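Just one chain follows, in the form predicted on its own, and it is written as structure tokens.
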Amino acid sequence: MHAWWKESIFYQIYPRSFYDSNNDGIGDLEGIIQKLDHLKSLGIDCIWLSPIFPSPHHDFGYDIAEYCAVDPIFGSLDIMDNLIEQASIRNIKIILDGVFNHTSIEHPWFLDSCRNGEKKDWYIWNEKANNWTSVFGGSAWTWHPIRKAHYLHSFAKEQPDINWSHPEVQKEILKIMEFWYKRGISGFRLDVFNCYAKDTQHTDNPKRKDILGLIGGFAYSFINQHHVYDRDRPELFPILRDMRKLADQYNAVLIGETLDENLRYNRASEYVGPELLHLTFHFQLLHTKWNPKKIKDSCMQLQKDFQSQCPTIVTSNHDFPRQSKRWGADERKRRIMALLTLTLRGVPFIYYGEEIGLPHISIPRASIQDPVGKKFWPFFSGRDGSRTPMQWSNDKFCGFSKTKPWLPTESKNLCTVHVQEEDPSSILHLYRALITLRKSHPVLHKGALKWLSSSKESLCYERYLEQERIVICINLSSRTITTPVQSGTIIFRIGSADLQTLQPYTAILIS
């Protein structure tokens, strides 16, 4: 079977927020149809669509209430259909969020719980609330007075957690799967499957000790408990093999996002397999603050436990600041994390809008849309400065909608994609550059990775193919720095750079 997703390129797209055909101010299907030759050009092989499922939308998709079917604010299952037809006309496969953790507090299968009905195991319930806590913040229990019992939501309450542990609901989870992938989807992101199993005696978490625990815990109760017995539990992997033959039987991906709440998290490693996930992200570099030693670190840390898996390489997604929020507004930073991203042994996922280098926009707190961002201001503004309209051109909105956009627009830049266009030196023609340089080189999506000696502010290392061989060398820092490779020749670069020096915030590639 043929291994088509370590040689592919993920695009992930945030429905909401790409291209809004009917002038609603909200972005549909329809929208993704009409830019699909925009992703043909850039060179992704594969888009990765966030929740588009019928949804009352308290956590905007991420609690569903139909899992067979199209939230009519983003078209229907026919214009679902002529997405996966048309975007494999161009050789672009779909895979769609799977969020398989919990449900709507309206899914059917939750009402009739309340009532103990025929679905009364499908959630979990428990008469008294043990001190298990919720990622939203708070207990991750609340009283049902229908069922005179509190139910279990790792998230917000309107998210009530899925029974993996009860047979039925692993059966009905898989005719779900089944029933995308016979519509032609490609695969699944898994959204916090490192969740599925609890502990069915619903054992209190120990506390924390260390300073993480004992400090944040006071502002963010999640973090001051080891989770040991609401996550990462050993029977999630029974799940994770079943998922997997089902997956196999039409050669699709899965793809799990790990909760973490731990900075140095490196667990992901562990569910990736022959007869588990294909692939996991691994958010360590997501976490680092702009420091080149750090940016290393975690890079490093990254291809070491991944070793002998496939890594996932992500510099940015619908739950972190963009990166001009997260490593400053210099351009010339997020020049070289196209590089890496695109190097670096792994599969690359690029976020909608980074192509352009579309900005991390601050929101007014009047403005505020996500749920966390409401309940934990003005501490976090939560997650829409990252979630912000596409910006295709000048015109109002940015050409995203004739209609005033769920969220804000930024236009006081050239962040278009029209514009960029225009520009052969813009990041949206570097990203092209990039993609068909990787796609040109087997080297670069199916080489070994082999680190070189280097200072600190850089990052050296060397991708190797049989008898190909390609040395990347990257200037992390703000200060010149000398290479430590003595011949080759340049085959790309970015800025000013030479075989021996790199001006800041440059790389060059070598043969």
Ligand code: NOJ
Second form
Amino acid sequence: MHAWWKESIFYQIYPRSFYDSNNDGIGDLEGIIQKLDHLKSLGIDCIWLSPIFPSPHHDFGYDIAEYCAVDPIFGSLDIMDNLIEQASIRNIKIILDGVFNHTSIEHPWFLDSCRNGEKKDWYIWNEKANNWTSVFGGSAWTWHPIRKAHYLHSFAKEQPDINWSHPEVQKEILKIMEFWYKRGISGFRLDVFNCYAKDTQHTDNPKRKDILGLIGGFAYSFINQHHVYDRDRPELFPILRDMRKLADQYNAVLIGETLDENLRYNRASEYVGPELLHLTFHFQLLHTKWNPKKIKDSCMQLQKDFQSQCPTIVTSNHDFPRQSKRWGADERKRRIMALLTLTLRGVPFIYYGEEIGLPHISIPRASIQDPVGKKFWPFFSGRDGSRTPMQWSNDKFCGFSKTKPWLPTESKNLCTVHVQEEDPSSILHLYRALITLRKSHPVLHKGALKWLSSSKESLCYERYLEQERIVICINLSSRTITTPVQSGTIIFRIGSADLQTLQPYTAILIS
Ligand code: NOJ
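The form predicted together with the ligand, contrasted with the form predicted on its own above:
Below, the chain from earlier opens the complete complex, with every other chain and molecule after it.
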């Protein structure tokens, strides 16, 4: 079986914000079809679509009310089929967001379970709430007046957790996955898959006694306990094996997102393997401040955690502030990140808009949409700032829509695809050039990685495969430094850099 996913470049689309074809202020599937040529010219191989299913949108689609349909705000199954076909004509695959830890409270399974119907055990019920806490704050249990019991929700109360220990539930989820594989979908990104299995005795989680635990005691109860009974359970492994067997029949990929309150993403590698998931996300870089040592350590940690397995390289997504917010306005840093994303050993994930350096937009309190932002403001204003519309042109609303979009675009129209197309020195052209380079050198998408010695400001590594070798030297700092490797032929350069000196935030590739 061809491991196509190992050599692919993934691109995450948040459908509400990509392109609005019917001018209702919300992006849609037809809009994605109309913009496929942008993705083709960028050179990506596979789109990951954040949820497109019918939903009351309490958590913007991560609360699904029907798995085998498309929400009318995004289109229909026919349009989805057309998207799959149009993408495939351009050699682009599509994977969906598999949100299988929980459904919406509006899902018919949950409505039936609440009434003690046939599906009464398809969710997790308890007469007495234990101490488990929700990622979105407070207890993970909510009392249901009709069922006269508490139901479990690891996230918002509108997102009840499915009971994965029920064999019928497992069968049903596999059927849903197969429904989409048969329609031409090439896999799933599995939302918080390490939460599927829970301790069926509902044992209390032990309290944390370290500093984070103490903070959690006051500010955010989710982190005040070790989540040993409500995630990462051994019962998870057979579930993943069954999913993998089915995925293999369709040569589909499974990419897992782990939830980890300790930010120890090295656990992610435990779930990857020939009978488990193909890939898992490792979010270390998303938590790393821009400091040469820290960026360097995170890159090394990521490679170390996955050893002979294949890592993923994730530098942005819909849950974290954009790169421009995390690492500052200096575009040179985003250029270095583009280089790391496309030359480190691992499968690159590009979040829509990062290819043009889309700014993170601050949302005033009254316009916050994200439920988490509404709840935790002013301590945390939510995730809207990284979900704002893609900026296409210099037209009103940056060409995303003709109506006021659901979240604002940048008012000055400075950062748009149109502006960057015209400018050969733009970050968009850099992304394209790096993707072309990665594709034309098997060593960059298949080769092994060896760290070479470097100074405290620089990062230097070699990718090697049979006879081919490429050395990457990067200056991560704001100082001019001596190039760590000074021989060979430069095949690519970012900024003003040569075999003697690397100016601040520049890099060279040598063969
Ligand atoms: C992780 C998703 O990335 C996030 O956006 C969502 O809120 C939670 N899972 C709940 O589904």
